[in-house]
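What follows is a single chain, given as structure tokens, in the form predicted alone.
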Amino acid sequence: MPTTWSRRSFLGRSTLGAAALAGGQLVSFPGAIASNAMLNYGPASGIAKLNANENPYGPSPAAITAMLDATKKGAYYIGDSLTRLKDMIAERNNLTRDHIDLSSGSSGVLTYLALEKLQQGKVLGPDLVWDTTTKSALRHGRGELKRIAKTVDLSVDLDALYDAITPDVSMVQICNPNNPTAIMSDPAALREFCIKASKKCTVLVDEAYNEITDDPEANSMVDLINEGHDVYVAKTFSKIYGMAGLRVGYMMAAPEKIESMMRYGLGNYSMNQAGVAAAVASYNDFDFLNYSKSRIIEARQMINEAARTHGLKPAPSQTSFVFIDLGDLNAETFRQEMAKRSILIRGIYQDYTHWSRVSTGLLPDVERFVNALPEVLDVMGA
């Protein structure tokens, strides 16, 4: 006897559970909403999260609206929105869309470039820099990561970096402002370095925090791309745009260089529709960007003032975090003591045992760090 199929019987027996289809869309019943409400999509209640350079003031309202619009239509594979975002980026930077490759956060394109350049030689960088993507690429291929010696003031020694470019170096990598030190290189000196160094090897400038600096346009090296230098510039929507978990970033370079780098990536399959929709909606949302930047700067000032008040020495910061010299105190112990008070910060980086990175966050959370600081220093015997 043939089985009679009906939409009602299918929905009744399906694994959709507490959901139904309405007008082609999946609509959750209250039971499903209640169960999802138990998930934590950010820090748990009572936690002051100041350890990951995230911007809790984003995404912008326009970005949130765009994400809802993109996903309620079915969350298809990415298409026109990606082209639109490339064109927007290209217009602002006097480039073409062929100068740009997007990925899941700037981590994607940074890894692709590292994979390519490590096939050609060593990657050179400062003693302390965010080179997680290069380290990841090293695990999947050949090559070597080469560092110059640290400086007393933690700044990037551009002259020493240039002198360290030997024939076996394929790329020199700079993060400006630098992570985790927060220090920005002088733009004129960096521009001179990029022009000179790019005659010997590829130069990568990671500008993840550029929009937070006092003069983003003057501090960017993107104009060197149109001048024909072997320079790559990486940017991200994770910081000023408040989209760290949405994973949208991009690389800019000459079209033939982008095409070559893209051989190591996944193309559009590394992107998500909601993230790109949010990026398109917020890229020119200057009201939100100004608001976001003002809150970051206010939080940064609070951290700096608290550190100085208690005899600590913060490095000069042009970013959404502060790198603090704890003197004789151990950074990991400092981190642990803050964690006991539900305040999350970073501990030791490499052999910088007396330096601690504190990210800006919600102002009440930064205030908790400020208020806890004298007690923690007292416990540690400062």
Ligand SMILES: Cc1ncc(COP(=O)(O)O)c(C=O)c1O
The other form holds:
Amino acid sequence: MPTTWSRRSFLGRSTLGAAALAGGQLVSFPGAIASNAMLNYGPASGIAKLNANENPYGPSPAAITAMLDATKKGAYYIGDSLTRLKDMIAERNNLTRDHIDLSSGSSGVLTYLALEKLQQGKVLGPDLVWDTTTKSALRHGRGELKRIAKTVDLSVDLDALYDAITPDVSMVQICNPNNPTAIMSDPAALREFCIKASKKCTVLVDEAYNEITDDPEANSMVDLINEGHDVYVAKTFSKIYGMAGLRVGYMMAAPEKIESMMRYGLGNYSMNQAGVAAAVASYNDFDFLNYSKSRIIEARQMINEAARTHGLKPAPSQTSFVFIDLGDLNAETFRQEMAKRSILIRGIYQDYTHWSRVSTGLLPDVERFVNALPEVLDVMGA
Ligand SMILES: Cc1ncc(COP(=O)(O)O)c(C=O)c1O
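After the form predicted alone, can we look at the form predicted together with this ligand?
Next comes the full complex, and the chain you just saw is listed first.
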């Protein structure tokens, strides 16, 4: 038994199986599950994965190199890279690093904010919005969600939302473009809403898909933060940056608001070195971002065209997925028929029984959806 450790001697022993120290001795547990057995880190072979709004073109090559650089000397707890990333985000948004909190995906910061705001009152939103994090905060037993009725065209009814801000509402939550409807609010109307509404309660705008819209800068509400409004903007590296599994997202708001929200989080301990290295390396990698965006738009056009060709009505999308009105057809049956052909899409959302969400993905996978569509519609009796 060597008394001094070297990385090589440890790695040599670990090939015998998982190792642990017992009574000062290194013992080995030859596991039944081999760590080098084939693992699918992405979709299994033959699967067209169009169900989770991921960007299959990422992470960028620079991000992949950075992840290796960040870990090859050892996986230390995170340090400088967090500040670097905050500074880069701050620079682009005309903010300071104190305006930003990072977390493991934007799900982290969205949950922290929901935890804080649900202590203070109800969280208001449209009836169909990406509110997974608000719902998970609700499991802590405090607060309530308040929803407004859907509009005929599924766009967010900003007037109705404004009218629904009663004194017991602590925050209104908007996702723009909205998930799963894919529809974007008119930026001027949303801006006016945010200014008015933030005089009554906090306004959260989740801009997870902002970079995919036609004019990301004009469509973002981030400048309202510097104007002093009670507005929070969430963004993520999971979508256009193609880093969903690397878990990096962030919230932007006035420094004192960020500080208050951070009491509900884990701070640096929720962050991973490799993910942040990838985020730093790709944040300004516009060649990669433009490439991804052009492929996403191409895929979106293919889905839109196929749907229209077969008499279905896609809602106007400004993002990496399309919400399709299936007419009389049931969205869960539609999902199952596609799944039988190894094409994964989403099924029913709430009482939207005839709407189906299809994500953009690799072009050959989208082509499979397009080619399967007439057959599936036929099987379903359309
Ligand atoms: C609108 C919206 N916000 C936030 C998220 C959370 O993403 P992440 O935690 O990966 O940043 C998602 C994920 O699909 C989303 O669609």
